[in-house]
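Take a look at this single chain, the form predicted alone, given in structure tokens.
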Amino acid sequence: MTDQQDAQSIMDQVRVRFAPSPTGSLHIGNLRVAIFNYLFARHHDGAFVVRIEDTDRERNVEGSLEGLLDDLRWAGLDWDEGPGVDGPFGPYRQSERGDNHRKAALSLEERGLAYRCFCSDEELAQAARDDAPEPGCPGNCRSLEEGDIRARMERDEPSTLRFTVHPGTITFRDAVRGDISLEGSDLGDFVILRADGRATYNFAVVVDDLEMKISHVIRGAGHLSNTPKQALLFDALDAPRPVFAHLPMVLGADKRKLSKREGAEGVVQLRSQGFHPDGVVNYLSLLGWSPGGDREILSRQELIAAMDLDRVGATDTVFDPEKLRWASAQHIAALSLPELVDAIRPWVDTERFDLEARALPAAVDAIRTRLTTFGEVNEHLSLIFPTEDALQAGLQELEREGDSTLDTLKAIRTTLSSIEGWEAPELGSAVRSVGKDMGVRGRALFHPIRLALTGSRQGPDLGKVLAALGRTRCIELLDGAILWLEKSEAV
């Protein structure tokens, strides 16, 4: 059969999977396969399947499905069947799976595609040693015949079952890189049962998916190596290739490959920084793939519209930590008020800041162009409510500050106890009325008032500092800064 064939025979509705290991936490790169395969369904309006592969008992980490679960669901990759979902399969733990694949590779043996080799583990170690020759094993298992294999298998030696390859090429097709071929003398005969009766990774991978009707495997390029003998195993199961597509390889900085290992930032700790969600997978999802255009900055509903694989490209492509910070801070900005505020509530710390139900939307309001994500709250924050020692030091460059600074305060602070409303606009114009008329501008007007407000020459539109400390704290903070200057005066 054909790639072609395969193509046209999957079935009408578009179903992929996102197949991660419970070995640890989540990197990016595994997010980026997951936000991949989420866009993709949800363009077709398919399923988005998590599968659990927890086979490999041995590197099981206690906790971290829940984590992985967690990492997905604060990325907004709701799936459709998996753990947790009730579903026709689901939900989905590979290693609850055992018998559909001992089963599936038993009907191979039957049918003579798959063949029992008695290697121990010394010979096998030995044949690598000696780098031993494909295709077989090291004890030419399959050229045994059935007799000698009944009687062996009756004595209960430990026995595995390998799938024969023969002599020829093989080929497949990947929807990013065309058609792909080696030869099968390269390959070798292989293993899809172990001795202990567990399939491995690339037989199980096969029977899940066929299972449960994946229609695309869309994953990164790491897994390139495996996918000849997965393409032989649907072709041994008289069942059609799914469309595979291999993502580009994501690399760090210094162009070494991106992964767990390889120093990749963990999705919990985006998450512990307060990155948008929205941000991450807009950046990610833009890491080998194009919506067209310029376009950077892309709504999860956009991001869903334009999504296709003909847009993906084979070349790697760099990590960029500060570019996702930006994506973040993109997102970030976009939200209305109300959303930001109910956003960055839970980041706020409120023994710090002693927040009125009104303030706090005035301060986020002063602040938010400054965030690229949640978590900086605090450190802006600070900008408007400094500590006392701040002020303090706020005081002593007042006396710097120049001839006119005691009068600007004075009038500052007359203008603002009168003034009727109390936002940012209006406050805004009143302090450069106030400017105007005194004949002052600039640094020499501006920078008083913010040494008296928050001990800083520098910091957030003045106006929306102004609405954000409240009329009540912006005339005592006033007061205190004259009655210093005027005490300076004096001395």
Contents of the next structure:
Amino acid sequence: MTDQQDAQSIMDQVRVRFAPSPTGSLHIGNLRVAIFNYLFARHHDGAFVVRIEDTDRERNVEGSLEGLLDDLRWAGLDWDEGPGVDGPFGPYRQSERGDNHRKAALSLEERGLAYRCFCSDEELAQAARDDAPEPGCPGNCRSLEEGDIRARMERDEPSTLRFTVHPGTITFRDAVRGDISLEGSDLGDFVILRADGRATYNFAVVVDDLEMKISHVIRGAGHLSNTPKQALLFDALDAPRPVFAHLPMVLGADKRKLSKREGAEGVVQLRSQGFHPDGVVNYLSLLGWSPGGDREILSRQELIAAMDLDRVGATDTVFDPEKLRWASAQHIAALSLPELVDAIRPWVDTERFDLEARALPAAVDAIRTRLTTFGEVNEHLSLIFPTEDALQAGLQELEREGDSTLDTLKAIRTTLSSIEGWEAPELGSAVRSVGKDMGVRGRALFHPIRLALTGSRQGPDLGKVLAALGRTRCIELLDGAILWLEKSEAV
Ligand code: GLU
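Could you output the structure for the form predicted together with ligand GLU, given that the previous block was the form predicted alone?
Next comes the full complex, and the chain you just saw is listed first.
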């Protein structure tokens, strides 16, 4: 059975998988694949399975499994099942499924669909160098006699299992690109079980996808070249092929494969910089897919509602680190103040900013429109709560302000010390009305106040800065500035 529509109708539930290899930190390209699978599963009320492809022991990197699971949790891509009866489930591990792979491989041998190959690594390497035209192996093991095979097995001669690929056209359907065909002779007989009894990637993936009842294989276009082999294996195992959907490549700005240089480091770097995970999920989901219309900022629920394979494009897409940052900023901006305060609290450098619980919301409110990541919080807080040195430098700058400076500061001090509430909008209008009364506006009004309070002429909305600093600190700073100016005038 090879028709993919049939496969979909036979499998009554959408089941997709993300199958990373634990060979390092999760890369942005991999996270995108996980996101598509997750959104697709949620859209169809299906299952999202995580399967760790750890059979290539030499390539496994210590600790990377935990790291990539943390990356998935951070992005909110929770998987639905795994070994064990009760959650939280560990993900499936391919290395624990060796017996299933072996059993399936032997069943193909028994049915004459795969054969023993006794070629040594040296022979194979030599044949590859010679560019050997044989579709099988250099030793032509496909045509070994039964008795010969048995005798060599009894002598414990190492052997692999090779899958027989017959000449003729192989066609598989990709949900993104349509039908793709190639000649069986271009593929050649390929190994499914290594001499040490471990399945090769192509075979393990098929057995696992089959046994896990995966309905849709959604992965990067880099795997297109593996797909004809996998399609043949599904056929040989008498199983419906899943729907294959290969996402377009993600390229760097130079149109080359995405590299660390592009700012597209591992997901772990995005986490450590405090990107909003929803912004990351949002932006990466748009690499190769469109939710329709010109919408670019979508909540998780909106992404789930819109996700489908129909609007996945086949053309390569370019990763834009600035756009990723913008998406993070948009999702931060969409948070309510209490949500933002909760999200930001762990990022605040508490040694540097001694903000009592009440002061944090007002400070966050002052800087919230400037944040593109949570990690930037300290840089922006220092605009409101500068160091002593920066405050001192501000006092020196005050002397260069106009003649009305001292009077302005005194008037502001008087007004602020008698104002009843301490909320940003009232504080902002109090400052403006002092200016009006004194006939000073714009820079002449705001610069002296900002310099006195924050050491800088620029910064967040002044009413919000006043609110964040609190009455006592504002009066203290204004008194200090007034004293400083009086002293310097007296000199
Ligand atoms: N383990 C493969 C990878 O990390 C994915 C295999 C697949 O999705 O079929 O690229």
